[in-house]
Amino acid sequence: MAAEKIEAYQRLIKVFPRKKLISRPTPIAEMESLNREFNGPNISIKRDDLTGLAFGGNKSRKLEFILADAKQKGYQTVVTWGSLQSNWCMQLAAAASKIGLKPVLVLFKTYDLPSTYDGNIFLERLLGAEIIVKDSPVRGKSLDQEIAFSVLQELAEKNKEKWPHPYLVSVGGSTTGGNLHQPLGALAYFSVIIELMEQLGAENMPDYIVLATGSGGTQSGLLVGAKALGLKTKILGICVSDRKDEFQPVVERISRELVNMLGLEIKIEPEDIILFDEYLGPGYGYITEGIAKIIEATFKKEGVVLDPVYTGKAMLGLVDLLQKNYFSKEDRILFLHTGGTPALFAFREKILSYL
């Protein structure tokens, strides 16, 4: 039954233009010395660090839907925003650039950050990405969607000669809006359960995927992927900009998004999307001590390199819940890594502050 389902949601899915970008499927590793240091439950990390665009990262994976579809309606310019030092820009950049879009990156400063050619930045510059640097009415947490897409149509309209036919897209490519008018980045973590059934079997599903949620569009496709699949497997995600209050009704409108795209028969229940919001400390893009020493630990044990903005902070979660006995003995946990690793430079001195 499990095969029949997989392959219609195959077929399903090909029904929306995708541009080939990534390696796939991106491999799972058990994460030996978290094992041995809790004994139970069973801890593996999936490696969408590795996907192969640029550094890699989620966002490479949801680029595959969204460009296909700019380009399908002849668009030729992909306009959008994100923090100073933003995985979602950097992989846009890469990816459009490739094939033949024009990337244009509008970087709020959202926290404590100079705007120097370091990091992401850095790479954007080398991709020939135009980069727009402006101040953000907010710090620490994400910028309201609707004023951000307020500063694109206004940047949009007065540079319209040099930006030809531009394709408006949200922060992480989560969210609907602009000229995105599907969550065809959710539809990619859809993709992601498959591609898990397929690498583990049915029977070797995760009891629980754990990751960091920012913009919703992962967690959502997840979600609603498990749910399609009839799997028991939760998605965990661990806030690192918004509060849970905030939030959950993102992951829940993606999420309801998706189930009407697809026309699936399926309910996404308020108690479906699992958030936590502990540790977000000071907020998005703020490095603490915590964030700082779990990204040496895991480097140190695991030969793992975190991000210090979303995995950084979702493996300091997963730790601390497996501290309290969140999970148990036999539960199976998938922790997986989005990415981000670049602004590990542009953030060291932060860090090593505290090292």
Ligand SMILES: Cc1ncc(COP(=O)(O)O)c(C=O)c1O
The other form holds:
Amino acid sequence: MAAEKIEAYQRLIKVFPRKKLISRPTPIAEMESLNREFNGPNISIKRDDLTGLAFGGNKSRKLEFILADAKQKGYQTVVTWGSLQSNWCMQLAAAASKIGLKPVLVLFKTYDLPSTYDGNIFLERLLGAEIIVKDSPVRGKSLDQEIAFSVLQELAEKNKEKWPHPYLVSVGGSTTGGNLHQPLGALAYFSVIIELMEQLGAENMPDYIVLATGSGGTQSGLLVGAKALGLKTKILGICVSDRKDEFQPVVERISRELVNMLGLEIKIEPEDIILFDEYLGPGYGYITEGIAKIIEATFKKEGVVLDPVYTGKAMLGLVDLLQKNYFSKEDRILFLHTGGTPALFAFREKILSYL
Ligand SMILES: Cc1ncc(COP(=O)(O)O)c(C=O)c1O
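Could the form predicted in complex with this ligand be given as well, to go with the form predicted alone?
Then the entire complex follows, led off by the chain already shown.
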């Protein structure tokens, strides 16, 4: 039954253009030190930081579909936005450059960090991406999509000679808008559920997948995939930028768009969307002592490098939930490492100030 469903969904996914950019499946490993420490639920990690494009990460999976869409429709330039050390922007620049699209990145200063060639900005410079740094009307949270798109449209109009046939896409490749008309980013994570079924077998699927939630596409894709395959796997998102009451409707909307796009006969209920915003701290891109310490500990004990904006916060959340006995002893938990590690270097001073 599971095999038939997997085949049917694989056929469905094949309908969408996809440009191969990464190595699949990404590895899964036990988190040995955490398992020893908590001696209860089984915790493993899926290494989507090892996708193989640039320094890896969840965005490279999304870009396989999004940039294939842009390329197929004849666009020549891709314009997007993000924060200063945006991992999405760097991944997009790497993917676009590899497949022959011109990358343009509008970086908003949503936190206090110099816009020097460090971390992701350094890599974007090496890739020859066009980088425009802008002040931000908000700090520590995500920028309103309408405001960001209007900045992009204005810039695209002004630079139409330099940026031929531009494809405008929102931060994170999660929400539709601009020239992205379908939730193709979330589709990439729908397909990760199938990848996991093939890797682990239907009977060994995790009870929980724990991940960092930023723009919502990763959580939505996993959630819709798990429901479509009739799994009891719960998708638990740790908010990195917005409060859960603000963000829950975003995940719900992307999930419903994906259900409609694929013509699935499932319903996404509000209670399917599990979000924790207790670990936001002062907000998006702000480093706390907890984040610095968990990055240090995970590197020392597991040999795994986390990033300061996404996976550090998500691991902080996972460990806190383990300490609070949120999970049962029998639960199998899969932590999804979504990448983002180059930003670690740009945040070095903030991190070291806590250690
Ligand atoms: C490294 C990393 N992890 C997690 C996320 C969150 O994924 P999503 O935007 O799909 O919620 C992002 C992007 O926002 C990211 O760059």
